[in-house]
Structures are given as structure tokens and as C-alpha cells.
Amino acid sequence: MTPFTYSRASDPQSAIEGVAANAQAKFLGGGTNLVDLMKMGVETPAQLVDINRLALTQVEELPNNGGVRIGALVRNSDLAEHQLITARYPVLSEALLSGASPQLRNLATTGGNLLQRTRCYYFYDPAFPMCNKRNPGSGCGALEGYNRIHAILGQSEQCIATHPSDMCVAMAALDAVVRVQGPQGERTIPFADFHRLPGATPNIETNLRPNELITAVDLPAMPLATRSHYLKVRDRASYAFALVSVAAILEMDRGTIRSARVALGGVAHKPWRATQAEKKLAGQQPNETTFRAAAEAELAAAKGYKYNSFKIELAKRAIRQALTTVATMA
């Protein structure tokens, strides 16, 4: 691991100060994904500033609009626990607890999981050289290499790394806003904006500006969300990343679906809205062939690779389970 400094923020515009006054600064919060990567030589902070002691910790009721604000070091598995999220937002908890191990839900935070980096093989390997995500211009390794676990959406000739996280995906489809302060002051991101697709530059990930920090996340008030699911499939029962995940949400109206909320994980670089699925679920009867149209519709431009064209009748199945799920509820 390279030498670094450290140092404890008390507020979160020192916090911010003291990134903004180290380029090679970073924030530490749980410091599960980050820490990993420092012990592999893939992130080489000089500075790391410790952010776990702001007051960046409660969850709470927004006023006037139902919603809930949830604070970016809220720990992963006191959010999946939490009367406000099971009782409104059952789609989230789900995601939580499906993820990483018990022990490491006691650490992450929400900021930290909207940061996530990719789990792809040579992204984590610094021996390896083709990686234009760590290695901006180098080439991607996986589009020729072993590409089990890659994107078949969104996907571009620089990379095809896949995002990691399973709350992210479940946010994605509750429309969540995540927002931020820096050295320009506080703003917001809507969520299907905060990450980026890879296009020509997959080494900028998300659309935060230099220096800031995440301080929470917003969602809005959603009736709908009560009738929820989170579906995920990976190669063991547990901490495993997806192959596939699916969040869906369904709002019935005397038996018929009057909208839809479905978002991907594990089949592209960002959490991916399904907004194909979304057109076609609106108006229709829950049934196989509805589901199976949907499942259709999203995956129609999906591209698979040598390792991993399984993934896309598998997000098509996810995406009918998922739904099936959702629509027998009580």
C-alpha cells in the first residue's frame, strides 16, 4: 500500500477543504471498496480525510412531501432495517440485504455504495495493463478476455465494465436525487444523472464535480413503491455480486398496470432504467405475455460477448420473474 497522511473532518466544509487542498485527497467513509483497492495499488491516495464523524447519519421524514432523506454515512445495514425504508420502500431494503456479507453492511455507507468501483477482473489487476477505466488510453482487456460478468447494455469499444451495487439499481427505479456540497456550495443530481454510461472516457464514472462530497440521498414520495421487489441472481446465495439483478415496482389499478418502475444491475455501467420495459408494461394486463414483451422490448439492443451472451436471456427471464413477484402481491 502507498504511504498516505490522514486527517479527521469535523464538519463537512472542512472536509471538503481539506480534499480541495490535496489533488491526490480522497474521502474515507466506510472505506470498504476504497481500502481494497489501496491494498491492491488500483487507488493511491496521498491524503485520506475521514469523514465519519459529520453529522451526515440520520434518516428522516422530508417536511410537507412524504419523502424520506437518508444521509450519506447512514451504514448499509441500518438503511435496510429502517421502519421508514420497509414500511414505504420495500424495493431498497431488499437490495441492502442482498448485498456483500452482514459484517460488511455494518460499515458501508450510502454515500460509499453510489461510489462503488467496478469488480472487473483487470480493472483490479494493476499487472495488467489494458484497462482504459485505470489506465485512461490503454484499451479494455475484457473485450477480448474473460468477459463473464460484463455489461451487454450501454457498453462502449472503451469499456465494458459493469457497476456493482444493488442499491443503486433499486434507487435508480424510486427516481432518488442524491446531493452534494463543494466548494461551489450545495446542489442536486438526479440519480439518472449522477452516473455516467463509458462512452470514450469510462475513467469518469459519475457526474460529481472535483471536491465534492456526497451529504445525502432524497426519495421522493412514492405510494407505488410499497408493491416492490428486488430480484437478484448471482453464482452463490451469498456476498456475490449480480450477474443479473432487477428492480421492479408496480402500480395497479383494478387489475390493470397503470405504470412501471424497473431498473437493471449487473448488465451495464451504470444502474440501467428500463424505460423500453416501462412503455411496455404501461396499460396492460400483468400476465406471461406482458412480462415477456417487456423483458423483450429492453433487451432488443443488448450485445453480448464471447463469455457472457448468457446474460441477456437471463435479464429477460429476471425481468418476468421480477415482475411475475410484484404483481401477485396482496
Given for the second form:
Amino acid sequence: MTPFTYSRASDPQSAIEGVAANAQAKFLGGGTNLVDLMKMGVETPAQLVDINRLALTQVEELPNNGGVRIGALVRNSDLAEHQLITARYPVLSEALLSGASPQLRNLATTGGNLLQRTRCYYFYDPAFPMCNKRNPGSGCGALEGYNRIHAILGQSEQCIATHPSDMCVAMAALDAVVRVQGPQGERTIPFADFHRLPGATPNIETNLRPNELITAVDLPAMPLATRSHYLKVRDRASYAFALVSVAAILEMDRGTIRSARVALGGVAHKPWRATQAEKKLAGQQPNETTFRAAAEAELAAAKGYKYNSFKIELAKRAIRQALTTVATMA
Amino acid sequence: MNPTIGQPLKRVDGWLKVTGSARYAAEFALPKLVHAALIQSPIAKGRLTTLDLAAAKAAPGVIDILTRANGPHFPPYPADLTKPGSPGENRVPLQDDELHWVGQHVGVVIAESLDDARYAVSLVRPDCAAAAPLLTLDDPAAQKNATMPEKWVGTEELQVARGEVAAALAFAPNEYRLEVIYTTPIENHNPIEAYSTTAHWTAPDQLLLHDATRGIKQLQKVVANAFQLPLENVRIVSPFVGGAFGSKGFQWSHTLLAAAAARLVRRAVKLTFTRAQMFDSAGQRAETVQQFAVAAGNDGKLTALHHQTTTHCSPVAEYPEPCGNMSRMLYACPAVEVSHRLVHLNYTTPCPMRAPGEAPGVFALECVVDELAHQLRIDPLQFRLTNYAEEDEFEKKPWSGKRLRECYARGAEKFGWAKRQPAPRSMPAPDGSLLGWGMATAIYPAKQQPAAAHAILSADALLTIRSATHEIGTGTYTTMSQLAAHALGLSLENVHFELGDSQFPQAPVNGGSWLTASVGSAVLAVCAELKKKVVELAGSWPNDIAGLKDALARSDQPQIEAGAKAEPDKEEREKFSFHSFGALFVEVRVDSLGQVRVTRATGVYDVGRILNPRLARSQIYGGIIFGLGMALMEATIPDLQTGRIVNANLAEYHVPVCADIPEFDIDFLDEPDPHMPDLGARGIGEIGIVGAPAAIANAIFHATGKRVRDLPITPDKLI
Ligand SMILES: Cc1cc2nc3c(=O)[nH]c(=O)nc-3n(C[C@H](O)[C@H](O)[C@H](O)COP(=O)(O)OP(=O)(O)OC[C@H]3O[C@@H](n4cnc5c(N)ncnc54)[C@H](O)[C@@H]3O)c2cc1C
Ligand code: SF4
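To test you: the structure above is the form predicted alone. What is the structure of the form predicted in complex with its partner chain?
Once more the chain from above appears, this time first in line as the rest of the complex follows.
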């Protein structure tokens, strides 16, 4: 690991100042992704500003509107088990519990999870010469390489990596809002605008500005979000990243789908909100034909590569399966 | 605790292990110990032209860097270890600049801390003249250098034929004939403990090693030869090894590099692999392509079996994965041809991995048998009974003991096989997924090697027995103590078994599931010898501890010692074919997303006498889990442009986790093999994996109607 200096911040302001003072500095959350990448030599920060002591560890009801605010340092385990989440947003709880292992979830933070980086093999091992994300302009090693875990939606020829988070897929479906604080003050970013598609600049992964600290994630009130399911398809029963995942929420009105919220994981450079599928579902009867139409519509623009074409059919089946599960819930 | 044979004793070293007090090779805190990290080849084929060490040498904590320039001259490895067909490398490190795979060791940084050493490695700039590597089995350039190795590890014939295979195949009508190809990927052993060597020159010509090895005596020979020392000047002490599964035997470069590094810096040096190095530095199971042509008559009897394996090895060894060995005789068949082709590719050197040959080979054979049974509309179990081999038709010998029929019958009964609907997809579950039932035969050779032991009975009636064997997680301390206590009627508290020291009497490499039959025989022999001596002194063997102490007190000796050797009985070995057998029945559930879960498994094994059912069950349990991983998830994946492994970590190289593993019903016939030595126990370390991948694959076919002939069977292959 490349040597670095370490400091511990006591409040958001000093954390931001600490990072702003050194162009090579990074925030340190649970470290489950950042430290791994430092060991691999992918990340080489000159300084780490430890934010684990910041008082951003609460999950609380937002005043007046029934929503919930999640502090950036709430651990994945605590969030998954929090009564406000299990009662109001069970899909988020399911998504969190499907990710990583208990030990990792005990460390992983909400903010860190949002910013975890792709598991693309060619990104993760700097000995591979080509990776536009790691080294802009060097090419994409995955394009002609082993691309089984790569993207089928929204990718570019410059990068076909996926965002690996489960938590974020549920948050995308829930229309979460990311709260950030930077040298210029606080602002909010709607979830759909937080992560970016790769385009020609896969090295820029989010719309976070330099030195901005994530302070919280807000979930809007969603009284009917309990009819939901997070479905994760993976190579073993636990402790594996999603090949494809689906967060699905159906709002029903006397046997008809009033509105649907669907997001996909493992298919794109960002948590993929399945708006095409949602359109096909609204106002329809919850049956096989409807679900099939929704899945087909969402994957119509999908493109596969040598090793990952199976994801197109898999995603369709997963969408159908998740919707069927939700539709048949009591 | 009743120490007699057949009692499910807990591990005598269990407490040490769970409290962390068992010391493994990387845990010897020697004075002034420093740390080493490997410099590795960045390319798969070519030459190292320069190694720019300037930045690394200037890095904090760096003491020195070992490379070819300042390294020792090593003579070749002992010739008996590098014969064609043998595992382990024939190229000693640092003697030339040729590069044969990504990760090959080209030097060692020695630094005050592990972090310093690893950081300095990242600053080394190797310059290479790269050549085009050979990375796929079907590469024509690789095919050109293919060989047909004669023997595996010097004993097993790899190219055999009997009867008229071509004629029998030509004669069989299409519906009685099958030609298919099965493939298995590269796999890595990945024991929890990484390879590790701590080297300490206690004098200029005296070397002490703590090495994660399951071949102490062999390694002693390798190291003594490398440094041109008398054998006894190299001492290896390794009381615990954290799993091996076929790795940690044989000659690999890191042990020599650690010892050379220690000599260079005149300090004790510790060299431990990273997890990634577990994939490129010391062994793997090679990829296999197995081509079958089989035929049967209308009575369901096999008339021809052709099993052709192509596999690969690095350019610096001649080790073939012997997939066809069991095809020579698992079933009765008048015409059999088994062949093995070996091509040299630019990947790290393969070596045995748990059930070498049998794991991939019997997987393929048992799936082919299932396919043919299905094609002939015969129940797969019935098909196996129809083709039951009453004798070993390859060696033309009777079996030393074979109760496979009982395994089939008991397993089928316990599992409920009779209720199986033959048609695939005939067992839908309420949730829309499909259930399937499959079975397979397990077989593994029962071998014995020469071994010796030494016993000391002290005045207070404490028995210490020593042998240079190993504890790699299988329970050697426990079974050997149990055998001695049983033989002499002592309680377990009075028996102390010691292993893992090259100064102890000869024991074989731990492998081939022969430890119990080999070292156990030596332990029993030394107990008999000791007893004789006591009887000579005291007139009879006292029947309790007090009597024993008494007898010792009356003698004028401070303690009584005995030594003994045990060797396989040549005549018996000549007369019989020695194998263990088993039958495994599996239920799987396959969902619409291609996800497979093993929901139930029943295995019944004929492995001779069971010494300790608790340990035996855990060996088989682990073996089936190993097979489950092989069937459903394990694969080491190289990038085909560079030869670099893309998933060299345990997040992306999948092995089963608890959630993948149901309760298995494991049962033993527990009948002694009359021709095995002493108690009639055969080995159990490897047979658990054999059969498991096939039983699972066959169950998946039964569930889905899809025949996946390429491991692992991941969701993408089923949707
Ligand atoms: C073996 C393994 C398996 C895994 N499996 C899964 C899985 O199945 N599903 C899944 O979803 N995830 C999985 N993960 C990933 C895991 O969820 C992430 O590593 C974790 O969520 C990252 O959180 P952290 O707090 O440890 O982040 P860190 O590693 O501390 O930080 C990650 C990044 O976020 C930045 N950062 C952290 N906090 C903030 C903040 N408040 N504001 C601004 N920047 C910040 C850091 O600077 C860094 O760049 C797995 C990880 C491992 C190692
Ligand atoms: S897919 Fe993206 S992350 Fe992976 S190699 Fe290509 S550019 Fe790099």
C-alpha cells in the first residue's frame, strides 16, 4: 500500500476542510471498499480523513412529512434492522441484507455504500493496462475481455462496468434524496442524478463535487411502499454480488396496478431505474402478460457482450419473478 | 473418554485450534524476524531483461532485494522428484531469465515490516521482452507441443486400451451410442492458511524452517539439495498446517527463496503468500477437456468406453491431471480406451488437488453414464448395477473388498430413490422451481506408503509417539493418539502424539488418502514393539496405569523406547485391487433464474473400518462440500489476452458458503477391509468429493432437462 497520512475529523466542517486542504485526500468510512482498493494500488490517497466519529449515525423521522433521514455513517447492518426501515421501506432492508456478509455490513456505511466502486476485474487490478475508469484514455480491458459481470444497459464503448451496490437499487426505487455538504454549503441531489452513466468519462462516477461530504440520505414518505420485494440473482446463496437484481414496489388499487416502482442492479453503471417497465405496468392488471410486457420494454435497448448476454434474459425473468412475488403478497 | 476404535472422540487439538494457540508456519515469532514479499513476472511468456530496483531499494524499511544477480546458484531439484508425470516444478528459481507465466517469482524484497516489503515490491520496475503466450487448450501452437505422458506420479498408466473399442462403437446403433465432451475449469485449492515459510539460519550451515508443508521429509531433501547441505542440517518444524487439499506438497520456489533471502540478510525471514499468490504461485488443478465415446448393448451392458482427456501444464513441469484412471475399471466393459494428452500453456504449474483426476474424471464419467442410462430409458442406478464390475478389469485382480452394491442399496433406501419419476422436469415445486434427483458412484484408491514411528514410555506411564507426519486439518493428532491408546489399553490422557518435525521418523507426504493406513500402521507397530519390551521386563502387560508405573519402577530403566516401521504387504498389493467406494444421492432445486440449491444429499460409503466416526463424517462432509463448489461455482478465470487471473481473491473465486450447504446424511458400512493392514481402514480424505459434482449435475438434468457439460453450472448456463 502506498504510504499515506491519517487524520480523524470530529465534525463535518473539519472533515470537509481536511479533505479540501489536500488534493489527494479522501474520506474514510467503513473502509471496506477504499482500503481494499488501496491494497490493490487502485486508490492511492495521500491522506485519509476518518469520518467515523461524525455524529451522522441516526435514522430518524423527518418532521412533518413522514419521510426518514438516514445519517451517512449509519452502518448497513443497523440500517437493515432499523424499525423505521423494516416497517416503512422493507425493500431497503431486504436489499441491504442480501449484500456482502454480516461482518462487512457491520462496518459498511450508508455514504460509503453509495460511493463503492465497480468490481470490474480490469479496474480492480492495476496490472491490467487498459481501463478508462482508472486511467482515462487507456481503453477498456473488459470490452474484449472477461465481461460476464458487466453492463447491458446504458453503457458506452468507453466503459461497460456496473455499479455493484444492492442498497442503492432499493434507494433508486424509493426516490431517495442524497444530502451533501461541501465548502460551498449544503445541497441535495435526487437519487437518479447522483450516479452517472459512463459516456466518455467513466472516471467521473457521480455528480458529487470535489470535497463534498455525504451527510445523509432522505427517503420520502411512501405509505404504500410495503408491498415490495428485492430479488437478487447470484452465483451462490450468499456473499456474492448480484448478477442481476430487482427492487420492485407495486401500489395497487382494487386489483389494478396504480403505480409501480422498479429498479435494477447489476446491469448498468448506476442503479437502473426501470422507467420503461414502470410505464407498462401503470394502470394494468397484475398478470403474466403485463409483467412480460414490462420486462420486454425495459430490456428492449439492452446490449450484451461475449460473456454477459445471458443477463438480458436473466433480467427479464428477474423482473417478472419480482413483480409476481409482489403482486401475490397479502 | 473411551479411546477405543470406533468412538467419536473429539479432536485432541481442538482446544488449541479454537483458542488460536495452535502454531502455524507464519506464527513463529523468531528474534529479529524480517519480512519478505515476492517480485513476480508481469507477463505470461518472454524474458526478463532488466529489473529496476532503485526505487524499491530506497523505500522505507527495505533491507535488501534478492534477485538472480545476487542469488545463490541452485542445482537442479533431486531427479526422482522431476520425472515426467510428477507433480511439482523442475525449474529451480533464479537460474535464468525466462518467464513462463504471470506471477512467476523473479525476486524477493526483504524489509523490516510486511507493509514495507509489499510497498517496495510495487516500486520494482521489471522490463520484459514479451513473447506471445499460449493460453488456450485449442491454440494450434499449443497443440503442436502436446505430449502423451506415460505415467502419472510414476505409477498409474495414462494410455491404456483393451478390447476392440472402435469396432464396438461402429457396431452400436445410434440410439445405443453417445459421443460427448465434458469440460472443467482451472481450480485452486485455497486452503484458509496461505503458503508460508519462515527461514532461520541458526548457523552458517544449519537451517531451521517453519513451512506450511504436508511433505516434511521431502521438503527437507529438496532444501538440503538446493543449498548442498547434509540432510540433517535442514530441520523443518511444522506442527500444524492450515489445510492443503493437494497444495503444500512438492517443490515450489518460495521455500528456497525464503531460505536464500534469510541467508542474504542474515536474519530470520518470513515469506507468506497473499491470497492472490495462492492462484499463481504454487499449484492449481488444470482445465480439462474430456471427450467420450460410449456404447451399450440392448441389455444395457456397456460394450465400449473411450475416454480421452486433454489438459495442460506449465512449461516447467510434466504433470497431467489423470482424469481417465477410474474409467479404466469402474464399470465392467470389454472394450476400454483411456488416453491423456498434455499441452504446455503459460499458466502456473498444476499439481494434485483433492482427488486428482478422480474429481474431474469421475464427474465426467458419471454424467456420461447418466446420459446413456437416460438414452436407453434405464434407471441410472439400475444401469450401474447392470454394469457392476465384479473385479478390477484393468488390473485383472479381485477387489480387496467391494461392497458398492450395499452402498447403492442403503443409499437408495434412505434417500427414497424408488419414488423417482424418470422423466426430467417431472418434479415441479409449488413455488415454480423444479426439483431433481441425481446420483453418482464414488471411488478412490486405497493406498499405503512406508512409514515409521518412535515411542517413549516414561516412568510416569506417559506414552509419547513421534512420526514426521502432518496435521493438515484431518485430525492426525487425534486418530494416531486413539490408535495408540486402543492398542495399549491406555486412556487418551496418557498418550501424546507428536508430528511435524523432520527429526522424527520417516512418514510419507500427506496425500492420496493414505495417512491413516500408512502412519497408523507404524503407530500400531511401534505400540506392539513397546509392549513386547515391557512384557520382557515385567512378564506381562499391566492392565492399568498403576500396574504400568509399578512395572516401570521395578525396571532399572528411566524410560522405555521402541521404534518400528510399517510397509505395505507386497503380496497382498500384488493380489488385490484396493479401492474405496460410495454412492451419493442428491436432490436439487433449480429456480426460473437458473439458481441451483442442493436441498438434500445421502451418501453411503464403503471405506473399510471407521476409526473415529466424528472425524470420518467431517472428512466426507467437507469432501461433498468441495464437490458442491466444483459443481456449481468454482473456477479460476484467466484473461485470455494476458494470462493474468481476473478473480484471484475469495470474493470473486466462489467456494460454497454456509447458506449453500444443507445437512447431509452420511453413512458408512464400517466393515474392515480384510486385506488392508491392521484394522482394515482405508482412507477417507478424498472420496467425498468424487461423485458429488456428477450427482449434482445429474440432479440438475433431472430437474430441468438441461445437460450442462461444462463446470461450474452457474445460472447463465441454465436460463
Ligand atoms: C467481499 C465483499 C463483498 C461485498 N458484497 C457486496 C454485495 O453483495 N452487495 C453490495 O451492495 N455491496 C457489497 N460489498 C460492498 C460493500 O457494500 C461496500 O464496500 C461498502 O458499502 C462501502 O462502505 P464503506 O463505509 O466501507 O466505504 P469506504 O470503503 O470507507 O468508502 C468508499 C468510498 O466512499 C467514500 N466515502 C465514504 N463515506 C463518505 C461520505 N460520507 N461522503 C463522501 N464520501 C464518502 C470514500 O472516500 C471512498 O471513496 C462487498 C464488499 C466486499 C469487500
Ligand atoms: S468496463 Fe470500465 S472499469 Fe472495466 S475496464 Fe472497462 S473502463 Fe475500466
